[in-house]
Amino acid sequence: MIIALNNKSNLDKNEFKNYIKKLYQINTTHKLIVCPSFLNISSVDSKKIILGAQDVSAYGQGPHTGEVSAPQLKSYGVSCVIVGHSERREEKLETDDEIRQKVKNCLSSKMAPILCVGETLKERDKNLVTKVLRKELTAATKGLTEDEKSHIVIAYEPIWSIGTGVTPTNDQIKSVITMIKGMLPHCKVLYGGSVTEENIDTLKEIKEIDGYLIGGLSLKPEKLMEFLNKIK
């Protein structure tokens, strides 16, 4: 399984050094990916753990102050990048066009995009889940070849579940993942949204899930170990 750890804007320099040492000691057969903040990327030995990033510029290299380009990330050993996370869609007002360009930039630099899609609670209550996700997936993959699409990892994260401790039912998750795989049959699909070492016993019953994108739990190596042991 793919286990992607989204550190978000957490862990200062010294905290991260202690944290990454603990991650190096984790022995697992799962594909463990750490996605630190940009400042902590250079502290990761990509030979010891798979290195990811939390975002990438929609631009190429050049005069784009404050941006981090795909070739720059690649040069540090980054192999995959979270793209289109709901927090960036909301806080940074990222558009479908920007997200599509970020996906293309990742693929051009031989990095796998971890493309996040998800619905708000209002959209779910109005039975718009399929419509919303189809729109996001179609926009992000527009113009790509089938081979290019096959290198994308999809992360289904219902926005109303992120950080709330509330998760959809297994049937709801299974229904969405089945729909996504119907659209993009060669893509792995992760689930994210309040995933913990406590609810993994329930979530792992969903055989359609290819892995997890986790936030808060990613910052706690000891609990992460408990989580990984439960999905052996």
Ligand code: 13P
Given for the second form:
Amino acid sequence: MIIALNNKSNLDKNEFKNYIKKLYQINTTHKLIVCPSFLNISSVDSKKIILGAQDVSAYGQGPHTGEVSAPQLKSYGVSCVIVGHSERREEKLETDDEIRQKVKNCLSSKMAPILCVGETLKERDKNLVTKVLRKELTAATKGLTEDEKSHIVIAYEPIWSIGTGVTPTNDQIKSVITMIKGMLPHCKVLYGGSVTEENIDTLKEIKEIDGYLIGGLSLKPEKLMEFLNKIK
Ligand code: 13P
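The block above covers the form predicted on its own; next, return the form predicted in complex with this ligand.
Next comes the full complex, and the chain you just saw is listed first.
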């Protein structure tokens, strides 16, 4: 399984040094990917753990102050990048066009985009889940070849479940993942949103899931180990 750890804007320089040492010690058969903030990326030995990033510039290398380009990330050993996280769609007003460009930039630099999609609670209540996700997926993959699409990992993250402690039912997750796989049959699909070492007992019954995108739990290596042991 793919287990991607989204540290978000957490862990300062020293906290991260202690943290990454603990992650190196985790012995797991799963694909464990750490996605630190940009500042902590250079502190990771990408021979010891798979290295990811939380974002990438929609531009290329050049005069784009404050941006981090795909070739720069690649040169630090980054092999996959979270793209289109709902927090960026909301706080940074990221558009579908920017997200598509980011996906393309990852693919050009031979990094796998972890493309996040998900609905708000209002959209779920109005029965708009399929419509919202189809729109996000179509926009982000427009113009890509089937081979390019196959390198994308999709993360289904219902916005109402992120950091709330609330998760959809297994049937709800299963139905969305099945829909995504119908649209993009060669893509791996992760679930993200309030995943813990406790609710994994229930979530792991969903056979359609290829892995998890983890926020809060990613910051607690001991609990993360407990989680990994449960999905052996
Ligand atoms: P939580 O696991 O903290 O809910 O965050 C999920 C997430 O946004 C991962 O990208």
